[in-house]
Amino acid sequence: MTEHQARPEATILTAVTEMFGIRLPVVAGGLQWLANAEYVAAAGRAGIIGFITAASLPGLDELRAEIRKCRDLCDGAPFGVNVSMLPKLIEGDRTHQVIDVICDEGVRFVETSGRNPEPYLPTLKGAGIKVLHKVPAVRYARKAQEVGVDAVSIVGAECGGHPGLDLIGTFVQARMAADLDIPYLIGGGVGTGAQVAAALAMGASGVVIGTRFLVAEEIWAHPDYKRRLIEATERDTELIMGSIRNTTRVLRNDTSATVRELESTLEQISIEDLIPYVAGKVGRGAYETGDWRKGALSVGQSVVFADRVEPLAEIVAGIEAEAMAAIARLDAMVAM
């Protein structure tokens, strides 16, 4: 079966479903250590698209192997690779090498984030790759459009991970972005089909969903971690690291409390002061052991919608049904 033959017919037709060849205008947001081949392939088979997180893999050989594994598991469904670029060029930055592997492996879609992707666009476009660039504010989306990306995803203050420094809400950004000339997706607090319909009504071509998918069966994290997410409410996340201009929304836990205390008591603070608590390996340990009290665990306010562990396909099917019902309600309101 070829990728073209495997593409499902779109339930909702937008520029995003057309670009990726997916049934629903939904991108499965990058989940750091958790966005592996199994999860990304499950997204593809469910009729949406996910991206392997390149930064979570220790080396280029491992990235190549994960891409090949994902391709086998996808059974022809589309998938991509997330390239989370470092904020600035520093020793150890391997973005060029990562992109070379992606091109060599024939990946068709790339999600970029972290800094301006312009230096890498000639290589990516030369390989026929479509580029989705993720930003935390509409003003950055306009710049991304200017440099030539194919689409942008804009995440609001409700999102897990990095909502940027402006902390503008998702609902506001969804409408602010309507004057863009390229397709855009909206993320941050999105976890239901009704929100998908709302984003489309405001002009978006799709949505990004991350936190809601953390309780999918295909996510390898420990059951105790997933159990905590199911118990969580919209009030169980908080923002940390704003003092070092790296604002991050995380699950409220012992680590977030410690970081907040350090930020409020130290006269001068740097990333070095916080690394022992927020380093990625600490968070990975939480996923492995289920001890959710430790680590800066990226979780958005849409955690309130994570109600049970089930296959990703079932979560997506529920979102699809709710989106169609919401669209039908809007149609019924139109006076003839």
Ligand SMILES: Cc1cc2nc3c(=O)[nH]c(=O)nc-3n(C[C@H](O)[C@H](O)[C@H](O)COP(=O)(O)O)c2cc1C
Contents of the next structure:
Amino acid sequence: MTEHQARPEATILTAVTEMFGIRLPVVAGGLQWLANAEYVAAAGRAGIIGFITAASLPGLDELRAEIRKCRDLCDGAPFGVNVSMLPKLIEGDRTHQVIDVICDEGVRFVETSGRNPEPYLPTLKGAGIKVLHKVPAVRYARKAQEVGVDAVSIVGAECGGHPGLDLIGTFVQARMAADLDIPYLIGGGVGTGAQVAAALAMGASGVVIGTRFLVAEEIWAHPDYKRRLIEATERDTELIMGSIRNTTRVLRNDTSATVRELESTLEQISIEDLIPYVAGKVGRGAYETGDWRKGALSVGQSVVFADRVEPLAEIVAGIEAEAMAAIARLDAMVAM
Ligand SMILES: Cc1cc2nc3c(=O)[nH]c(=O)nc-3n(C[C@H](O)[C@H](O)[C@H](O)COP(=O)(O)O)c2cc1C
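Same protein, different form: I have the form predicted alone, so give me the form predicted in complex with this ligand.
What follows is the entire complex, opening with the chain shown before.
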């Protein structure tokens, strides 16, 4: 049976549900260190789509093994691979190799981010892969459309991870993007079904979610880290690394305080000054030990919606029910 034939009936039909063969117009975006085969397969089985985060894996053999494991766990449900092209995550040369493995393994969907994916599109398209490119502002979405990606995700200032330099809010971008010709998804602060309905109302074909899913049972991180997220409010994130043009929204902790202090006191600052605090392995250590005070831990404002640890399918079911209720509420408002 192909992945497409296994598609359950869609409850909301959009260009995004059609493109991925999913039931709900929701994409679980790549999560550095966290989006592994178990998590991504859980997304697929829940009726959405997730992306194995290639940069989290030490080498190409491990990536190949993770893809195969995910396919087994998916049981026919769709899945993809995230290729984050921030220079520090994957060097240019390795991106080509990562893409070769993806093509070779017959993966059907790729989420790119961090840089213009244009150099890789001929290979990806040649292999029949659909490319969803993620950008932090509508102006980059227009460029991505021009170079030929299949769809774009546009994330606003509220998002966990990289909101870009413009820091335009999600609500503004959701409507600004409506004149794109390709399907677009909206993200940054989305964690509820009512927001999914709002995004669709504004013209989006779906949403991308990262933060709200961090407390899913299938996320391997330590229970103490998840407990902290559940306690956190919308005020517990902050932006760091703007000084080196790598603005990142993270959980407020000892590391974010130290980095902000360095950013406000050092006259000339470079990544080398910050690396001891923000290096990926420090963050991974926090997920392993549960000591959330250390590390630049990407978290967005929608952490306020993360209220308990539960299977991803239940989080998704809650979002689905709320989206349907929101759509019905709007429908009932129309006077005949
Ligand atoms: C912990 C964490 C790690 C992330 N890692 C990546 C990544 O490696 N590559 C990527 O393209 N996006 C990454 N993102 C961004 C998400 O895929 C998604 O675009 C974003 O979380 C959506 O906004 P939200 O956090 O408000 O839901 C990450 C986000 C979080 C919260």
